[in-house]
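Shown here is one chain on its own, the form predicted on its own, set out as structure tokens.
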Amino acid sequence: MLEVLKPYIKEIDTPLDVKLEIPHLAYIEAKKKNPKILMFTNPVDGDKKFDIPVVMNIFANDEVVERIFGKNLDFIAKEIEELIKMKPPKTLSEKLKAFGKLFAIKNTIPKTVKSGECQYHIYQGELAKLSNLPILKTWEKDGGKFITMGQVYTKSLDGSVRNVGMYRLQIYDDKRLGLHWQIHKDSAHLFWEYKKANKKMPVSIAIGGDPLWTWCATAPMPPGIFEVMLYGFIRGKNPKLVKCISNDLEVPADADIVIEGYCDPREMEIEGMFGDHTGYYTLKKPFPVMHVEAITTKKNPVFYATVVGKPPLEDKYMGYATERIFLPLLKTTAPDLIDYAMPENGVFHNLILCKIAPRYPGHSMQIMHSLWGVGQMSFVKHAIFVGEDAPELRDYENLIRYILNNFDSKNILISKGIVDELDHSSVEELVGGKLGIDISEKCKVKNENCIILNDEELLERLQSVEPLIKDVKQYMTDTKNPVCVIKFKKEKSAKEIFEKIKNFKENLRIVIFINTDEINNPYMLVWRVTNNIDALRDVWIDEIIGIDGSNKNALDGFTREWPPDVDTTPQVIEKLKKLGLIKGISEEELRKYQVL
């Protein structure tokens, strides 16, 4: 597959360290307008040299993704939709067409082969060392090195259910690594079966091979359905798996590297911190431990890795593929859903935009609740629903204007439900607020009395009642519901400041509070605010709307530990600049995405 992607691969021959240097350069590459796949041919760890190249940003851009899938994403979605809606055939032509569709299902069944490329080299016992692999440490505050693109294969205690997921894996030493199985994930559910029975659980990690395996490991398939079946459906051929050397799991025969072993359900160890895809570090917490029994590789393997942190990153393109392909399945639970989008600066589970065709009062709320009850959609914190007449969901400029011109606070729904384990802002871990906004019917309320002042004059007036306000920036002042962003010094809670300024109702409609530096950076402002709010605590509906997007602490009654931002290490950026490796991106863009 790398041969097919060769036109999109940029080789970096300069020796770079697996600790910070390689991932920092990949982090910058992913933020370019036309990112490339990077192959680091000379990875090092201090004085140690590796003979295995590191490949990063494998899902580099839309064109690369289409090459990996081998088809247009919407075409794959259409194939799935036709299967879902398939009716008993009546004519000969309908029967032949139905036979073709059923044959596609036959291709989803995995095929076990006797040998695979992934077992050209076999290392067992003392020879199986994780330190022989060019595993990365991405961020300065990370708890150590992490495998970030591993396909983690497991199965149920009785063998009837097989699963693959993509989880981060912290390296403790040559023989042990941490399995970051979040409580809601399928692998965690299988783990509890072994824990209850007090039996060791076999685990195998595949790295590399056809990049489509990696995407399938992230696919939100219904529980109990083996994700590699999706690989067979997309490729149009049976997935080829090979039995592992030291356990009875099966992995892709073409994987570059396979790490085999087991976890003892009685053993847990602290994992983290880790700079995650939310753009914040996830904090230390105990997770299961995998013991390594064997490592196998191709004749000439490469090591796939990804970098996560503040958007935009490679997961933008992986997430878009998931969004397109799984639309037909979402429509089975919400038939009046026309389309949806998950903007990458909302880090996917923090913000979803939906276009719907409501047929009766309350229909939008019904769809909200149905989505919040479906698989990984249940982790979505904020959902905005627009009508059929709305602009395209990725035409963000016009869509935002449409939303603000049709917004009515009466159409806000705030409820409570589960949140992603990585969410740091919820009042309690794993459970938090859900915010739904219905814009599917045109707003009858007219805010014609909103008197827009310039930013300087508005700041002066607001500071007259609250000196802790340091700056203001107004957006979309030509709409019925302009947005005012207020930066304040956090010596009191945003709620206290809101109570002081809500009397400025002739000048304000929607007010967002922050205590960070995104006031003039709308892209990162969306990232910050959607990360930082729990709707149960941070959204106030009064004569104006208040939203607290600040970092929380004891002033807010927040008792959990607040994690630090994921930030680059300045010395590493300087070294990469001096080596002439940072090209094709401006200082302005680097500052916009908070690289500098």
Ligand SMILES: Cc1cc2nc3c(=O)[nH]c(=O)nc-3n(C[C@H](O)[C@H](O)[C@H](O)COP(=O)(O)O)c2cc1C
The other form holds:
Amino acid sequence: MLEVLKPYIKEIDTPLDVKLEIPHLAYIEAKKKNPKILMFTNPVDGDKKFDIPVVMNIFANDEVVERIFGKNLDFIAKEIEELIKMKPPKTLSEKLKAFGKLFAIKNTIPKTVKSGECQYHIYQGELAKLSNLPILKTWEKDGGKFITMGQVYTKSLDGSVRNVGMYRLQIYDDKRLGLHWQIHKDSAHLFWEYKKANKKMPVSIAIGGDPLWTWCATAPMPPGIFEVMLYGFIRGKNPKLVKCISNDLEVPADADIVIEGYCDPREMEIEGMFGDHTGYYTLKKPFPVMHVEAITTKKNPVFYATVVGKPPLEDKYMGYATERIFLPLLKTTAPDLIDYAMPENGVFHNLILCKIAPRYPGHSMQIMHSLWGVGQMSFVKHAIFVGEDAPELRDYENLIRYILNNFDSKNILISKGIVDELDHSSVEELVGGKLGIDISEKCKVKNENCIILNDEELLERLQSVEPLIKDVKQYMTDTKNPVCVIKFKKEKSAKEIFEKIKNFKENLRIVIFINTDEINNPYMLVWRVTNNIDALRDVWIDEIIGIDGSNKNALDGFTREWPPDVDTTPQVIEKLKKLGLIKGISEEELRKYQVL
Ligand SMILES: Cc1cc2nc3c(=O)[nH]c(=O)nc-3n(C[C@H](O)[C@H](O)[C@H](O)COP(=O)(O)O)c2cc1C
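Form predicted on its own done; form predicted together with this ligand now:
Below is the whole assembly, all chains and molecules, this chain first.
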């Protein structure tokens, strides 16, 4: 554990169960205004006690993240930008500056050390048991226990490419784990090489050590580039790796725990369900299996874990670091991009806000297409582009007002492309609709102002044509394009209801349909709606615009299984309350984030 993080750690000494209790408390902590890192010193599993503490919310808040990186995030982005834009030096002072930058590149090269703290204890054969680790079951409907902060190290069949990615790992038994590397990810590509050659693939999982390793494992580096190089660049020193005991992979020498083994590409096993970072469960599906051959640890290891589920959670702070640091790299494919933001309640890839300096008509569309074709950016489902004169991207209130005042339905682009493997709403798995809205080209038609009725009157009028409409709430009624959210009883599809109400064009501009409870909760409304849309099926551009953010079923022609929401277990919350462990957050906030 980094010394600089000690002031941010709250120790919980009360014995708490690795099944639901520890993760539920960390979940609630992450929803506070200033969350802390939690260290659970007495984890138990029923009667079984563990002597390894569980550390959660290690990326607790923005200040902690800056401590972990050791530098301001924008400063790191600037260093990367300077490196990318480096030109041949002419004067002596330029040469000295260039030398400094090249020296920073030298730091990226990993150094193999002879021994590492992570191999103080070595367990092999019968002694290497996953049940000796305090691995968590986060959610009630999870298919079992999962390692949630594992850095998964692999390499290509010919050894020329090394990779680390953070993928969750399901525990099947003492010796076997499910490897949830999704189909688009680098390790999945490497896995196919072994599968084709019918050879066993070495895999090692490092947990803990310097938390920067963990973030690097999540970083969307281009395929073929070993993420630990980014670690070296940020830390300003060569990453120290040590060779594993039972395979020839290398892992961080300071890791707390290392699980070594291999994966036989012929073997697949059902993985899931798992309460995921979309706030929905990911459904059961076969994934490759890892066999454990050795477990090594530090003298006194800790076990890092994270909770994913409905936002905001720890991944908000990890994702923000990624967003800042990757801006200069994104600019290499979209040079006129000024800035971007991926709000956590848009589950990152469900909503991106971009500010650009457009130079010609269709410039935003050009960038949209390029984003939808680049690495993990291609998972983005909804992109909104604004011009230079727009408010700050994170000033959401004013930004939305600007968008609604300048929006023209002519500047909507609906396309088709790949979607994240976790996406549950696309018509077919892995491929779905993409929505791009270009506000950088302002609305040319003068929108007649809408005649705004109050919510009660509007509800009454809408119910007179469609009794399945149960509630109405209007937002941003002072803009040219107010948004009306309609809650309906799903005995018909939203499309059928839209057809009935689209004549209300004096009173309505943009209508969003939901069949869940977020009508008065804009933060969770964004979460729900951006999750649930496949733009090809759910966005209707007529005299008014209709957006179907409801949970889909056969009424919508949806033939896949719709997953359940990720929710807490009430008995566990009650127990944590009784133990006096839920403090520093109001009931109102807990309800807002759907904890209660
Ligand atoms: C908390 C958290 C959990 C994640 N879990 C998974 C996962 O189970 N499977 C997966 O493919 N990606 C997961 N990711 C995303 C990957 O870590 C990320 O896409 C990374 O860039 C993958 O590395 P790769 O490009 O080297 O494959 C997770 C990210 C975070 C922040």
